[in-house]
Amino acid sequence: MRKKWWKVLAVVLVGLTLIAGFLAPVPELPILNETIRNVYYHVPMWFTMISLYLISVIYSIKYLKNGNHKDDILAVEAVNTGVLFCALGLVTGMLWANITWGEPWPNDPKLNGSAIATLMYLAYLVLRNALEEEQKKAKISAVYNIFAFPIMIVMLYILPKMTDSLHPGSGGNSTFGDLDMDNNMRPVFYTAVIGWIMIGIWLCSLRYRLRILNDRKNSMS
(Lines of atoms letter the chains of each structure in order from A and count residues from 1; the text may use other names and numbers.)
(Lines give C-alpha, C1' and ligand atoms only; values in the text may rest on other atoms or scores of the structure.)
Protein backbone atom coordinates (compact mmCIF):
# COMPACT_ATOMS: atom_id res chain seq x y z
CA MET A 1 0.00 0.00 0.00
CA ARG A 2 1.56 3.25 -1.10
CA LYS A 3 1.55 6.17 1.31
CA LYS A 4 -0.75 4.96 4.00
CA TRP A 5 -0.44 7.86 6.41
CA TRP A 6 -2.94 10.23 4.82
CA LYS A 7 -5.59 7.52 4.73
CA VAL A 8 -5.11 6.93 8.46
CA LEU A 9 -5.25 10.69 8.98
CA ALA A 10 -8.52 10.91 7.04
CA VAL A 11 -10.09 8.19 9.17
CA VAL A 12 -8.89 9.83 12.39
CA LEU A 13 -10.17 13.27 11.33
CA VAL A 14 -13.63 11.97 10.44
CA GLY A 15 -13.66 9.82 13.60
CA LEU A 16 -12.96 12.90 15.72
CA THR A 17 -15.83 14.80 14.11
CA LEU A 18 -18.17 11.89 14.75
CA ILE A 19 -17.44 12.28 18.46
CA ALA A 20 -17.36 16.08 18.60
CA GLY A 21 -20.32 16.34 16.24
CA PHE A 22 -22.60 14.66 18.76
CA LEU A 23 -21.09 15.93 22.01
CA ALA A 24 -19.68 19.41 21.42
CA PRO A 25 -21.89 22.39 22.29
CA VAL A 26 -23.96 23.97 19.51
CA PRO A 27 -26.03 27.16 19.53
CA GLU A 28 -29.64 26.63 20.59
CA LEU A 29 -31.85 27.86 17.79
CA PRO A 30 -35.55 27.56 17.02
CA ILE A 31 -36.61 25.19 14.19
CA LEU A 32 -33.06 23.88 13.74
CA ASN A 33 -32.70 22.59 17.33
CA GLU A 34 -30.21 19.73 17.46
CA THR A 35 -30.38 19.25 13.68
CA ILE A 36 -27.82 22.04 13.37
CA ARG A 37 -25.38 19.16 13.95
CA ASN A 38 -26.20 17.99 10.43
CA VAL A 39 -23.75 20.67 9.30
CA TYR A 40 -21.01 18.22 10.33
CA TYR A 41 -22.38 15.34 8.27
CA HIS A 42 -24.59 16.55 5.42
CA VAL A 43 -22.55 19.51 4.23
CA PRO A 44 -19.18 17.68 3.93
CA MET A 45 -20.84 15.26 1.49
CA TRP A 46 -21.42 18.15 -0.93
CA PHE A 47 -17.98 19.62 -0.36
CA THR A 48 -16.46 16.23 -1.11
CA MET A 49 -18.57 15.94 -4.26
CA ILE A 50 -17.42 19.36 -5.47
CA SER A 51 -13.76 18.51 -4.76
CA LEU A 52 -14.05 15.29 -6.73
CA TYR A 53 -15.75 17.08 -9.63
CA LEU A 54 -12.98 19.70 -9.52
CA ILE A 55 -10.36 16.95 -9.71
CA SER A 56 -12.29 15.52 -12.64
CA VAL A 57 -12.22 18.84 -14.51
CA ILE A 58 -8.50 19.26 -13.89
CA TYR A 59 -7.79 15.82 -15.33
CA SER A 60 -10.15 16.42 -18.25
CA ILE A 61 -8.16 19.55 -19.14
CA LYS A 62 -4.95 17.57 -18.71
CA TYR A 63 -6.31 14.90 -21.04
CA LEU A 64 -7.19 17.44 -23.71
CA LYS A 65 -3.67 18.85 -23.46
CA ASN A 66 -1.65 15.64 -23.66
CA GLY A 67 -4.07 12.89 -24.70
CA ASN A 68 -2.94 10.57 -21.92
CA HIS A 69 -5.49 7.78 -21.51
CA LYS A 70 -4.87 7.56 -17.74
CA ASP A 71 -5.94 11.17 -17.19
CA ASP A 72 -9.25 10.40 -18.87
CA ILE A 73 -9.79 7.39 -16.61
CA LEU A 74 -9.10 9.45 -13.50
CA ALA A 75 -11.60 12.07 -14.69
CA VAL A 76 -14.33 9.46 -15.03
CA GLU A 77 -13.63 7.74 -11.75
CA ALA A 78 -13.64 11.08 -9.91
CA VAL A 79 -17.15 11.73 -11.25
CA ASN A 80 -18.21 8.17 -10.40
CA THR A 81 -17.11 8.69 -6.79
CA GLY A 82 -18.58 12.20 -6.72
CA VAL A 83 -21.98 10.86 -7.72
CA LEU A 84 -21.94 8.61 -4.63
CA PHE A 85 -21.36 11.59 -2.33
CA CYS A 86 -24.01 13.55 -4.23
CA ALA A 87 -26.53 10.78 -3.58
CA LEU A 88 -25.61 10.72 0.12
CA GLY A 89 -26.01 14.50 0.27
CA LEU A 90 -29.41 14.37 -1.40
CA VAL A 91 -30.75 11.58 0.81
CA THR A 92 -29.53 13.13 4.07
CA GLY A 93 -30.89 16.50 2.97
CA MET A 94 -34.30 15.03 2.18
CA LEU A 95 -34.42 13.27 5.55
CA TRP A 96 -33.73 16.53 7.31
CA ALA A 97 -36.16 18.50 5.12
CA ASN A 98 -38.97 16.05 5.82
CA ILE A 99 -38.69 16.74 9.55
CA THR A 100 -37.83 20.44 9.39
CA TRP A 101 -39.92 21.68 6.47
CA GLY A 102 -42.62 19.01 6.49
CA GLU A 103 -41.84 17.57 3.08
CA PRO A 104 -38.73 15.97 1.63
CA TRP A 105 -38.64 18.07 -1.52
CA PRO A 106 -40.27 21.52 -1.38
CA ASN A 107 -39.76 23.35 -4.67
CA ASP A 108 -36.86 25.36 -3.41
CA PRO A 109 -34.22 26.89 -5.73
CA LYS A 110 -31.37 25.23 -3.83
CA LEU A 111 -32.93 21.78 -4.08
CA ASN A 112 -33.94 22.13 -7.71
CA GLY A 113 -30.50 23.48 -8.52
CA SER A 114 -28.91 20.45 -6.92
CA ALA A 115 -31.26 18.18 -8.91
CA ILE A 116 -30.20 19.81 -12.19
CA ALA A 117 -26.53 19.57 -11.22
CA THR A 118 -26.97 15.89 -10.38
CA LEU A 119 -28.67 15.19 -13.70
CA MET A 120 -25.89 16.99 -15.54
CA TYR A 121 -23.29 14.67 -14.10
CA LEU A 122 -25.43 11.59 -14.68
CA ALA A 123 -25.70 12.79 -18.28
CA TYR A 124 -21.90 12.92 -18.41
CA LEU A 125 -21.72 9.24 -17.44
CA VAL A 126 -24.44 8.30 -19.93
CA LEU A 127 -22.72 10.30 -22.69
CA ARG A 128 -19.52 8.35 -22.13
CA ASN A 129 -21.23 5.02 -22.41
CA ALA A 130 -23.11 6.12 -25.53
CA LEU A 131 -19.94 6.70 -27.55
CA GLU A 132 -18.16 3.70 -29.00
CA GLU A 133 -14.79 4.90 -30.17
CA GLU A 134 -12.33 5.33 -27.28
CA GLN A 135 -10.66 8.59 -28.28
CA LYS A 136 -13.84 10.28 -29.37
CA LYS A 137 -15.49 9.22 -26.11
CA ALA A 138 -12.66 10.66 -24.03
CA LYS A 139 -12.46 13.94 -25.94
CA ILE A 140 -16.18 14.73 -26.12
CA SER A 141 -16.78 13.86 -22.49
CA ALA A 142 -13.77 15.92 -21.40
CA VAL A 143 -15.19 18.98 -23.16
CA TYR A 144 -18.64 18.32 -21.70
CA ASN A 145 -17.09 18.00 -18.24
CA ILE A 146 -15.39 21.39 -18.53
CA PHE A 147 -18.74 23.01 -19.30
CA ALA A 148 -20.65 21.09 -16.62
CA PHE A 149 -18.46 22.16 -13.70
CA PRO A 150 -19.10 25.95 -13.72
CA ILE A 151 -22.82 25.37 -14.34
CA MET A 152 -22.91 23.03 -11.33
CA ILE A 153 -21.32 25.77 -9.15
CA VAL A 154 -23.87 28.31 -10.41
CA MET A 155 -26.77 25.92 -9.73
CA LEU A 156 -25.67 25.05 -6.22
CA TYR A 157 -24.15 28.25 -4.87
CA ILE A 158 -25.00 31.32 -6.95
CA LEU A 159 -28.62 31.06 -8.10
CA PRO A 160 -30.00 30.00 -4.67
CA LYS A 161 -28.27 32.99 -3.06
CA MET A 162 -29.89 35.40 -5.52
CA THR A 163 -33.47 34.41 -4.75
CA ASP A 164 -35.40 33.33 -1.68
CA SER A 165 -34.46 29.90 -0.49
CA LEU A 166 -35.46 27.97 2.58
CA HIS A 167 -32.11 26.26 2.76
CA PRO A 168 -29.75 27.51 5.49
CA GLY A 169 -27.03 29.65 3.94
CA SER A 170 -29.12 30.64 0.91
CA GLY A 171 -31.40 33.56 0.12
CA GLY A 172 -32.35 35.49 3.22
CA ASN A 173 -31.29 32.69 5.54
CA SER A 174 -28.14 33.09 7.55
CA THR A 175 -25.21 30.73 7.26
CA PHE A 176 -23.87 28.87 10.24
CA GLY A 177 -21.12 31.46 10.46
CA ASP A 178 -23.74 34.02 11.55
CA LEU A 179 -25.64 31.55 13.72
CA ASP A 180 -22.67 30.29 15.65
CA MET A 181 -21.78 33.28 17.78
CA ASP A 182 -18.96 31.76 19.80
CA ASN A 183 -17.42 29.84 16.87
CA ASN A 184 -17.73 26.47 18.59
CA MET A 185 -18.72 24.80 15.37
CA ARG A 186 -16.01 25.96 13.03
CA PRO A 187 -13.16 23.62 14.06
CA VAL A 188 -15.40 20.54 13.99
CA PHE A 189 -16.92 21.54 10.65
CA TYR A 190 -13.60 22.22 8.94
CA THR A 191 -12.12 19.00 10.28
CA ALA A 192 -15.11 17.09 8.93
CA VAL A 193 -14.82 18.71 5.50
CA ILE A 194 -11.09 17.99 5.20
CA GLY A 195 -11.50 14.42 6.48
CA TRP A 196 -14.38 13.56 4.15
CA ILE A 197 -12.65 15.11 1.12
CA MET A 198 -9.62 12.90 1.85
CA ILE A 199 -11.86 9.84 2.14
CA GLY A 200 -13.50 10.78 -1.17
CA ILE A 201 -10.11 11.02 -2.84
CA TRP A 202 -9.16 7.65 -1.32
CA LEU A 203 -12.27 5.97 -2.72
CA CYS A 204 -11.62 7.61 -6.09
CA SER A 205 -8.03 6.33 -6.10
CA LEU A 206 -9.23 2.79 -5.35
CA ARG A 207 -11.67 2.92 -8.28
CA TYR A 208 -8.95 4.38 -10.53
CA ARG A 209 -6.42 1.67 -9.61
CA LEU A 210 -8.96 -1.09 -10.21
CA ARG A 211 -9.81 0.38 -13.60
CA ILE A 212 -6.12 0.59 -14.55
CA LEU A 213 -5.62 -3.04 -13.46
CA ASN A 214 -8.59 -4.06 -15.58
CA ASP A 215 -7.13 -2.24 -18.58
CA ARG A 216 -3.76 -3.94 -18.09
CA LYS A 217 -5.47 -7.31 -17.86
CA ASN A 218 -7.32 -6.65 -21.11
CA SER A 219 -4.17 -5.54 -22.92
CA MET A 220 -2.31 -8.68 -21.73
CA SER A 221 -4.75 -11.20 -23.06
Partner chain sequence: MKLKYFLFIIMLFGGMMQLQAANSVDMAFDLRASGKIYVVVLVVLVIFFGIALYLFLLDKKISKLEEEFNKREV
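Could I have the structure of this protein in the form predicted alone, to go alongside the form predicted together with the partner chain above?
A single chain, with no partners or molecules, comes next.
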Protein backbone atom coordinates (compact mmCIF):
# COMPACT_ATOMS: atom_id res chain seq x y z
CA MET A 1 0.00 0.00 0.00
CA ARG A 2 2.97 2.30 0.56
CA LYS A 3 3.57 2.52 -3.17
CA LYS A 4 -0.11 3.13 -3.93
CA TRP A 5 -0.88 6.04 -1.61
CA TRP A 6 0.20 8.72 -4.08
CA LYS A 7 -1.90 7.15 -6.85
CA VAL A 8 -4.96 7.19 -4.61
CA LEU A 9 -4.14 10.79 -3.70
CA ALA A 10 -3.83 11.71 -7.40
CA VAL A 11 -7.28 10.29 -8.16
CA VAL A 12 -8.78 12.07 -5.15
CA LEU A 13 -7.21 15.43 -6.08
CA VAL A 14 -8.34 15.24 -9.70
CA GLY A 15 -11.80 14.03 -8.67
CA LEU A 16 -12.20 16.95 -6.28
CA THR A 17 -11.11 19.48 -8.88
CA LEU A 18 -13.43 18.00 -11.50
CA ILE A 19 -16.36 18.48 -9.12
CA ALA A 20 -15.24 21.90 -7.92
CA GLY A 21 -14.54 22.93 -11.50
CA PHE A 22 -18.23 22.68 -12.31
CA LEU A 23 -19.82 23.59 -8.99
CA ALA A 24 -17.50 25.97 -7.10
CA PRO A 25 -18.14 29.73 -7.43
CA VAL A 26 -16.07 31.74 -9.92
CA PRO A 27 -15.82 35.52 -10.41
CA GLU A 28 -18.20 37.15 -12.90
CA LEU A 29 -15.95 38.48 -15.62
CA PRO A 30 -16.68 40.10 -19.00
CA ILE A 31 -16.07 37.92 -22.10
CA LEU A 32 -14.79 34.96 -20.02
CA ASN A 33 -17.94 34.45 -17.94
CA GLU A 34 -18.26 30.77 -16.95
CA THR A 35 -15.51 29.71 -19.37
CA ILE A 36 -12.93 30.72 -16.77
CA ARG A 37 -13.60 27.28 -15.27
CA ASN A 38 -11.53 25.89 -18.13
CA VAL A 39 -8.43 27.18 -16.34
CA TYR A 40 -8.79 24.12 -14.07
CA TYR A 41 -8.45 21.80 -17.07
CA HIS A 42 -6.51 23.59 -19.81
CA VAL A 43 -3.58 24.97 -17.82
CA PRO A 44 -2.87 21.79 -15.77
CA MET A 45 -2.54 19.87 -19.06
CA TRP A 46 0.38 22.13 -20.04
CA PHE A 47 2.00 21.90 -16.60
CA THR A 48 1.76 18.11 -16.78
CA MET A 49 3.18 18.05 -20.31
CA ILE A 50 6.17 20.19 -19.29
CA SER A 51 6.78 18.05 -16.19
CA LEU A 52 6.84 14.90 -18.32
CA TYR A 53 9.12 16.46 -20.93
CA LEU A 54 11.46 17.52 -18.10
CA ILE A 55 11.51 13.96 -16.78
CA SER A 56 12.30 12.79 -20.29
CA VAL A 57 15.25 15.18 -20.56
CA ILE A 58 16.62 14.06 -17.18
CA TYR A 59 16.55 10.42 -18.23
CA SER A 60 18.01 11.21 -21.66
CA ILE A 61 20.97 12.81 -19.86
CA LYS A 62 21.23 9.79 -17.58
CA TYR A 63 21.22 7.48 -20.62
CA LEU A 64 24.07 9.41 -22.27
CA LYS A 65 26.06 9.12 -19.02
CA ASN A 66 25.57 5.44 -18.24
CA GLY A 67 24.08 3.82 -21.37
CA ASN A 68 21.33 2.12 -19.36
CA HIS A 69 18.63 1.00 -21.78
CA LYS A 70 15.93 1.44 -19.12
CA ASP A 71 16.72 5.16 -18.89
CA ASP A 72 16.13 5.48 -22.64
CA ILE A 73 12.81 3.65 -22.33
CA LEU A 74 11.67 5.95 -19.54
CA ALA A 75 12.72 9.00 -21.57
CA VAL A 76 10.66 8.00 -24.60
CA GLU A 77 7.63 6.92 -22.56
CA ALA A 78 7.68 10.27 -20.74
CA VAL A 79 7.52 11.96 -24.15
CA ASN A 80 4.73 9.65 -25.31
CA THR A 81 2.70 10.51 -22.22
CA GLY A 82 3.57 14.19 -22.54
CA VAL A 83 2.28 14.25 -26.11
CA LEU A 84 -1.06 12.94 -24.83
CA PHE A 85 -1.35 15.84 -22.39
CA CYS A 86 -0.19 18.20 -25.11
CA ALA A 87 -3.12 17.06 -27.26
CA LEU A 88 -5.52 17.56 -24.34
CA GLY A 89 -4.07 21.03 -23.76
CA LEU A 90 -4.51 21.96 -27.41
CA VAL A 91 -8.10 20.70 -27.54
CA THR A 92 -9.19 22.46 -24.34
CA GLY A 93 -7.39 25.59 -25.49
CA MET A 94 -9.06 25.59 -28.90
CA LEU A 95 -12.49 25.19 -27.33
CA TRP A 96 -11.78 28.09 -24.98
CA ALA A 97 -10.36 30.28 -27.76
CA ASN A 98 -13.39 29.64 -29.94
CA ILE A 99 -15.67 31.06 -27.25
CA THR A 100 -13.55 33.95 -25.96
CA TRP A 101 -11.66 35.00 -29.11
CA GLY A 102 -14.15 33.96 -31.78
CA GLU A 103 -12.07 31.26 -33.48
CA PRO A 104 -10.29 28.09 -32.33
CA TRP A 105 -6.86 29.10 -33.62
CA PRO A 106 -6.30 32.87 -33.97
CA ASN A 107 -2.94 34.19 -35.13
CA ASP A 108 -1.31 34.33 -31.70
CA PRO A 109 2.42 33.84 -30.97
CA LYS A 110 1.80 31.48 -28.06
CA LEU A 111 -0.52 29.30 -30.10
CA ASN A 112 1.93 29.24 -32.99
CA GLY A 113 4.76 28.45 -30.58
CA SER A 114 2.77 25.57 -29.10
CA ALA A 115 2.21 24.18 -32.60
CA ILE A 116 5.95 24.31 -33.34
CA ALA A 117 6.78 22.71 -29.99
CA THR A 118 4.26 19.94 -30.64
CA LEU A 119 5.77 19.25 -34.05
CA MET A 120 9.24 19.08 -32.49
CA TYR A 121 8.22 16.32 -30.13
CA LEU A 122 6.30 14.47 -32.82
CA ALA A 123 9.50 14.68 -34.89
CA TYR A 124 11.35 13.12 -31.92
CA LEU A 125 9.01 10.12 -32.05
CA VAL A 126 9.31 9.88 -35.86
CA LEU A 127 13.11 10.02 -35.54
CA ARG A 128 13.10 7.08 -33.13
CA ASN A 129 10.90 5.02 -35.44
CA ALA A 130 13.10 5.85 -38.44
CA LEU A 131 16.25 4.40 -36.85
CA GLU A 132 16.56 0.64 -36.49
CA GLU A 133 19.79 0.10 -34.54
CA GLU A 134 18.81 0.41 -30.86
CA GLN A 135 21.95 2.05 -29.47
CA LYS A 136 22.17 4.56 -32.30
CA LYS A 137 18.46 5.34 -31.97
CA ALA A 138 18.78 5.93 -28.23
CA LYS A 139 21.85 8.19 -28.48
CA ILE A 140 20.59 10.37 -31.34
CA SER A 141 17.11 10.77 -29.86
CA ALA A 142 18.59 11.58 -26.43
CA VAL A 143 20.67 14.41 -27.88
CA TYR A 144 17.67 15.67 -29.85
CA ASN A 145 15.53 15.55 -26.72
CA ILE A 146 18.02 17.58 -24.68
CA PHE A 147 18.00 20.38 -27.26
CA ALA A 148 14.23 20.23 -27.88
CA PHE A 149 13.26 21.01 -24.27
CA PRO A 150 14.82 24.50 -23.96
CA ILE A 151 13.56 25.39 -27.45
CA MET A 152 10.05 24.38 -26.34
CA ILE A 153 10.33 26.64 -23.27
CA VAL A 154 11.43 29.54 -25.47
CA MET A 155 8.55 28.98 -27.91
CA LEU A 156 5.89 28.71 -25.18
CA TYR A 157 6.99 31.20 -22.54
CA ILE A 158 9.77 33.54 -23.64
CA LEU A 159 8.92 34.64 -27.19
CA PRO A 160 5.20 35.31 -26.42
CA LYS A 161 6.23 37.67 -23.59
CA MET A 162 8.28 39.69 -26.07
CA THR A 163 5.43 40.24 -28.55
CA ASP A 164 1.71 41.09 -28.49
CA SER A 165 -0.35 38.10 -27.45
CA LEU A 166 -3.94 37.31 -26.55
CA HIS A 167 -2.84 34.99 -23.75
CA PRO A 168 -2.71 36.16 -20.14
CA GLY A 169 0.84 36.78 -18.91
CA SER A 170 2.14 37.39 -22.44
CA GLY A 171 2.77 40.55 -24.40
CA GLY A 172 2.39 42.69 -21.28
CA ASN A 173 -1.01 41.21 -20.35
CA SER A 174 -1.75 40.45 -16.71
CA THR A 175 -1.72 36.82 -15.65
CA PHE A 176 -4.83 34.96 -14.49
CA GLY A 177 -3.40 35.00 -10.99
CA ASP A 178 -3.07 38.81 -11.03
CA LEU A 179 -6.38 39.65 -12.64
CA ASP A 180 -8.99 36.93 -12.90
CA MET A 181 -8.55 34.21 -10.27
CA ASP A 182 -9.91 34.93 -6.80
CA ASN A 183 -9.29 33.17 -3.49
CA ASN A 184 -12.02 30.62 -4.29
CA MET A 185 -10.31 29.58 -7.52
CA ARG A 186 -6.68 29.40 -6.47
CA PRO A 187 -6.96 26.34 -4.16
CA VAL A 188 -8.87 24.44 -6.85
CA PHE A 189 -6.39 25.46 -9.54
CA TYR A 190 -3.27 24.45 -7.61
CA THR A 191 -4.92 21.19 -6.53
CA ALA A 192 -5.71 20.46 -10.19
CA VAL A 193 -2.12 21.13 -11.25
CA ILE A 194 -0.69 18.81 -8.59
CA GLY A 195 -3.29 16.11 -9.23
CA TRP A 196 -2.87 16.06 -13.00
CA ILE A 197 0.92 16.01 -12.77
CA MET A 198 0.65 12.98 -10.51
CA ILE A 199 -1.76 11.32 -12.96
CA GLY A 200 0.70 12.02 -15.79
CA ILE A 201 3.58 10.45 -13.87
CA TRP A 202 1.37 7.45 -13.06
CA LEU A 203 0.48 6.94 -16.73
CA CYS A 204 4.14 7.28 -17.67
CA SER A 205 5.14 4.65 -15.11
CA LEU A 206 2.49 2.28 -16.47
CA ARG A 207 3.75 2.73 -20.04
CA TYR A 208 7.31 2.21 -18.82
CA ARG A 209 6.45 -1.03 -17.01
CA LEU A 210 4.52 -2.35 -20.01
CA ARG A 211 7.45 -1.56 -22.28
CA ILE A 212 9.87 -3.38 -19.96
CA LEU A 213 7.60 -6.43 -19.86
CA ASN A 214 7.25 -6.37 -23.65
CA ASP A 215 11.04 -6.19 -24.11
CA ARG A 216 11.52 -9.14 -21.76
CA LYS A 217 8.91 -11.13 -23.67
CA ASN A 218 10.62 -10.37 -27.00
CA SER A 219 14.05 -11.31 -25.64
CA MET A 220 12.70 -14.69 -24.47
CA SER A 221 10.97 -15.53 -27.74
